[in-house]
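Here we start with a single chain on its own, the form predicted on its own, put down as structure tokens.
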Amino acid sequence: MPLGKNPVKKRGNKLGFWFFKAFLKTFGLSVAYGLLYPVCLYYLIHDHASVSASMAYIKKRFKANNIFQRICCVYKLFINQGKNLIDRYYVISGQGEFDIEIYGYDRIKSLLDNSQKGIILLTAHVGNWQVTMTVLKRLGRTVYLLMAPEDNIAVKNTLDVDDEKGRVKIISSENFLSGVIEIINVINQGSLVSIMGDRGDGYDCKEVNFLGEKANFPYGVFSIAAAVQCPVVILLSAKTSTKKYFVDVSHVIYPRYSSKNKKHEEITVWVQEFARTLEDYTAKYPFQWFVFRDLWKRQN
């Protein structure tokens, strides 16, 4: 349910950050992302956890390409991550904004309005959460996300993962039973929670159908939404140009048990729906799904 700790090689550094905020500062967006490709190449040599990760994903999503083919397929994720990392330092250091083009916002607007409750906004790690949040603010509601304590001082500094001012605050998934009761509690008050739903780390998951084989998703969203009754709105987001974003939030399940004998079966049903559009949004956007974990591996 919520993100977990990153096995994965944090990237990034104190000067490396100063390097790219000066030159975003000094030239703007295409310059500091001309930056990008030697430092992605370096990694792309050296990070072979990163690589390997990547390539779990890229093996399954172009099942076609020779091996030449994929690794420039991780390369250009690295890109595009790196563009996304810039990105949030130029809407949160307040240097400019991007148009954001959303699709079904009248639909999350409706459900607030004939609603005392909020609502789950489950998302994945794709597009830029920076960016959406500023769409979200427009519905005047407090805004939650869960998240693990970034432990990348720079990352940490220069993006401030943390920071909680105003209508967008955090909720630890490591406080008491990852942050549930505090879940709960916003939502009957009618917050908004946005969650990760692409990577398990060590949380109970259900394997459902997901870029031709079976995949692992956590399923602990879809017991809180029917626990507390709300619905769960699919967030994602894409970079669709240098200065524009798309953010779609018209997908909607409504989690509900109808007995309690097929629980198990119908959170199954909700987390392939999840998965399905996840799957929908990667063959348009394939390189901007940042999820770095192998959701095939077998658990034990």
Given for the second form:
Amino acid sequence: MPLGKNPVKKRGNKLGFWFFKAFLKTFGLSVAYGLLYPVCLYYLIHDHASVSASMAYIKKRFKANNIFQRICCVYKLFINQGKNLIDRYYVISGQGEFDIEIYGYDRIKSLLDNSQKGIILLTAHVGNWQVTMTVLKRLGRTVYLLMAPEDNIAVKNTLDVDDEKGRVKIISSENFLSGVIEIINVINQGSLVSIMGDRGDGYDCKEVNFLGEKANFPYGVFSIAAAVQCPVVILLSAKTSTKKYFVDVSHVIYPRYSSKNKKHEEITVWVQEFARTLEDYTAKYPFQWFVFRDLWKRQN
Amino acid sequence: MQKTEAQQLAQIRKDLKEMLVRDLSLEDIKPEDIKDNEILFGNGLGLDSLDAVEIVVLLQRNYGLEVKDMEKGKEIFYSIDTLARYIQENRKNVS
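Next, give the form predicted together with its partner chain, keeping in mind that what was shown is the form predicted on its own.
Shown next: the complete complex, the earlier chain at its head.
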């Protein structure tokens, strides 16, 4: 499972984050959001890599739109991602909380109560992780996030999620076999492991139908779940108003091979199920999926 | 009669090869075709990430083996020989 290179330049620097933090503390959420409009316009004009990476998704999601409308969609996407970052800092810094509506909490609780093993939370670059964590902490289990080490110092210092004292820990995707060994160990210990399933980034992928065309999604999550025999819970969240989020953990997949010779075919079915769920999400919340990758590009 | 360390190591190598062929359903490969020093992933035996996940689980199940030092992971999973040596030194129980 080699890791690919992130084609999108990292946005944000120390001064920028300080500025937003100061505004947030002094004037509150709405004014801090207001700052995003000129800042995102700057990135829309100058950050061609990010615009181009977003355009792949926008073209598939809004097929009838002309080029001007699509650029407006990218702008909206950038602004929503900015709001997401501000909200994350808002929660981390203890300035306030959001109302959270959660679907499927009892189901996930029951899965954990009835098994020694943990579960895999298959998520995507949607909604807000910090908000989701406040819900998951109620489950009383350690949550591991599989992710590449943050190489943008400003982002790391402002939004670092690795909480040694708490119940959120990082498994580095740059470890041997992309952290598979650690993932298996912690699932066997009853922990939760959250893995992003919407960016290929050099991982082994399956080609499935997504927004009307064939797209590539990584499938490692399902091979781990089938081998360890744990459930995969699809975790999606979205911002529904300035102070409200919803978190959905109601969709559960139980990957089990029925035949040794059909593993790849069965995995493709599970990946397709995830892609379909994500497609439904983009129908409802088109500007809250921050994928910034061309999933439809043919892989070698 | 007690097996010598070298005999134990040879037995683990043999068991590992049989386990890989049987549990990973490797087509057109017999256990005796796998060389002790053949690279397992990529250009060698050609195992992929799907196989890697299953090997990790099989090692835990069959040998009670957990690789805790991730720095050593690449070394340990390099070939049948490196894997067998690690098992010999660290196994908790053999089924």
